[in-house]
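Quick heads-up: it's one chain on its own, the form predicted alone, in structure tokens.
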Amino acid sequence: MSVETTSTIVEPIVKAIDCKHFIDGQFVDSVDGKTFNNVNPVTEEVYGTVAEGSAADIDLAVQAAKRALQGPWGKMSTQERSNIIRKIGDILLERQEEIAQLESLDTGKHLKFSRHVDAPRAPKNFHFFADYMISVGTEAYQDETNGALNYGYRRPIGVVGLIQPWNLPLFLLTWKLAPALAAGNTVVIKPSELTPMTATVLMEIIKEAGVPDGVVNMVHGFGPGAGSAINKHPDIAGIGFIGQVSTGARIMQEAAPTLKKLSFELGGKNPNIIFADVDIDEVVAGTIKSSFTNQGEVCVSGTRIYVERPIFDEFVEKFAAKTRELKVGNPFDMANDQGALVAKVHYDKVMSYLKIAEEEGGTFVTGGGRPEGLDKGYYVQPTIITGLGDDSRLVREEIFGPVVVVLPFDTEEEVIAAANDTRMGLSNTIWTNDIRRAHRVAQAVESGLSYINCWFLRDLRTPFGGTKDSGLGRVGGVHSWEFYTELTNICVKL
């Protein structure tokens, strides 16, 4: 008599794919030939080669980009610009499982996230600017004084370099293409070194979705190679990044000589401040996502949670019981909740504050290590720590990983000293039911964004970005297009 089983692994429908350059329409290599291996974060092994490119190849796609802005792409209508990146979200949304598995692939995320945030959104994002552009309106005054009328009028300001992160691959790019395409630029992409695969697919798309040739260009390689000549072209108008803040001052260092229009959004170390009137098991459930989604490879994770004294061993208890729960290990396996990050540089970086905090005399509520019975894979057990002071580097440097600091507070003066205490600003997390005072802690904690008893939900009508060394400029809505547009102001003598 056979017993069936069910397993809970999906099968991947998708395969490693070798990542060239797409340059004037076509995938190319590099001019000197140089290539560099991908490697699988869950293995350890090279299963695919990627084009490095160099300020050569760069050029390249730069003078594509040029020649396109004067082509077709120039001469198209709004409407007909409008259909076209529609049509992008449309076959985006049609391969979504593809996207999901090529993903986690190449990040080492776990599937049920990547079918969950980073296939859906990619889509939504050129859908929501398709709509976007054809309702957005600019500013007119009649002078009445000298009898004339002032109008706006916007164009785009020209090629657009867009260098982008790992940790969200494909959504992140799309966040930042769809409005520089909706504008009318042309765009030179650098995709992460980390994970080409998606963007290489996205230009599949974007040809198949008839976008003409040289509209967008692609280049893969290193930031001291591909990235350093984008900052530093001449004839790049502007810099969409998305990454570290010190990758972010060296571009705007580079990209100084050529006065470019810079947009940023970098690192953040962000403060969850949980107050004694809450509802632990809800915050619980909260603070789970916001400490462990992705692995923690997300800039607006809450890595530093205040909790109000009363309630403190009560909620470290929930929160670690709760923690404890997750199961790490194959990202294909949905019986997991996490997968592995994304490469072994960061994997060493996120180990190496482990042992900082035990330098540090921190207290390892749970996780701290590897997982056991995983020798292969970058994997990180979901860890929180008690007992460290302000002045931890665990506390003040972002981590970027599945590790959190718990530590305590008494007064809604000293948690919002302790939240501005840092030099990013990115985003806060605030929990409690008391209304007045959730505005007043909102309004205090110097970031760029604020949640209130949420984690994360996103109206792409709104900005988006941070203060202090997390960004440069707001993103979302009227934001992106102030950004990827040169506003003129015309005057007629009626």
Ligand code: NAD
Given for the second form:
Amino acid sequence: MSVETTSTIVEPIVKAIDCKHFIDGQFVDSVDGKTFNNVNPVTEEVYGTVAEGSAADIDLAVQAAKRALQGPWGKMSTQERSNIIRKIGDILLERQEEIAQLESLDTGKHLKFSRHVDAPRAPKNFHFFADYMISVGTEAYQDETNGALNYGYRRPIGVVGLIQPWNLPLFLLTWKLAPALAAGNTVVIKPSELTPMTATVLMEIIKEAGVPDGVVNMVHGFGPGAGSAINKHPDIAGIGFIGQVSTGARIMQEAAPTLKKLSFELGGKNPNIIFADVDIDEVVAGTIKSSFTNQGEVCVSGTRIYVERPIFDEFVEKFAAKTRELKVGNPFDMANDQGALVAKVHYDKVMSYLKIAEEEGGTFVTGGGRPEGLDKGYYVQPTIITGLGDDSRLVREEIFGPVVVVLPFDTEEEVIAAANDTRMGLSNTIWTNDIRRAHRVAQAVESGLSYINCWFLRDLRTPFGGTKDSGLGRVGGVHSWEFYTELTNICVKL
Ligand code: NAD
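The form predicted alone done, now the form predicted in complex with the ligand:
Shown next: the complete complex, the earlier chain at its head.
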């Protein structure tokens, strides 16, 4: 008699790929032949090689992108370009499962998340901007005093550099690439050195969709090499960057002599403010998401959780109980909820914060280290810490892992002051059933994004970005359009 077992493990349909640069429509090696290793975050073994770009490779990519500006891309009608951009989205949709698996393989994130967020969001970005570009108008003013008509004429800004992070690799790359292409620019992409795979597959798709050679170029490599060469290249007109605050400062410094346009989406230390009038179970469910989604590797994660004192104990108890239910392990096992962190360097960083919390006398309500039984892989337990002061580094610095701090507060004024006591200002979440207070607090907290009774809902037409050190400019709908187009006012005497 045979015993039937139902495995919860998804058998991958993809394998790790070696990644080359993509310049002028061809996959190529580095000029100097250099490569580096790609390491599997689950097995900690090398599973591929990646071409390591330098200034010479970036220059080849920029020259191809410059030529392509003068080629068919620059002469196409808006409708023709929109059709090609839509086609990229269509192919990505057809290859969704493959993309989701490759993203989980490269980042260590759970397949549930890459299926639900990374893979569907990439085609959506192309479809959204394919529609947007054919429906957007321009401003016009009739000057009756002088008998003139003024109207805005938009042209591409030229060759754009797109420098990308590892946490949502394809989702965030396409978020920049789609509007840049829609506006008629040509691009040089540098994916994160930690997650080069889905960007490489995207280059195949771009070619298949009919994007002319040279319009989209990609050079792999590290920040100080390929990244820095983008910052300094005189023929790159603008940089769309997503990453850490400190890297943004570096890019700004290196780009200053060539006065590039800059669009920055940077890090956050986002407050999650919970007032006592809420339904605690609903807020616990929302806070589990805002704390541990994607292993906490989300820029808008709510990592400083302020809870009004009358419900502090009950909230912590219920939040901890739900957190203990989260299963960490193999990202391809559907019985798990959380995968591995992206790389050793990041794992060590997150672990170092756990050590600091211990030294500062914090209480680990859940987690605090590696899950038991997982000897390999960059896994960290979902961790809730209480008992830390406002000056703790865990309350002030972005950890970017599954680690949150919960702090009590007594008054609205006190929590607003605490929320604003930071140089970062990406997002906040406010949980309350008092409608006036919700709006009052949302307007008082200094962030680019405020979620009331929800978290991370995204409408691509709305402005997205950070205040203070968390970013420069906004993206989404007209805001992306503003960045990726150059505006000329044409004044006609009637
Ligand atoms: P990172 O800044 O370390 O790296 C991002 C990219 O910049 C990589 O491609 C890297 O190689 C490159 N780079 C590094 N040094 C460079 C230099 N001197 N010149 C040019 N390029 C350079 O960021 P990361 O660790 O990959 O990503 C995580 C960070 O991104 C977190 O801070 C997170 O909050 C932030 N993020 C922000 C948003 C947002 O929308 N605001 C979204 C996702 C991630």
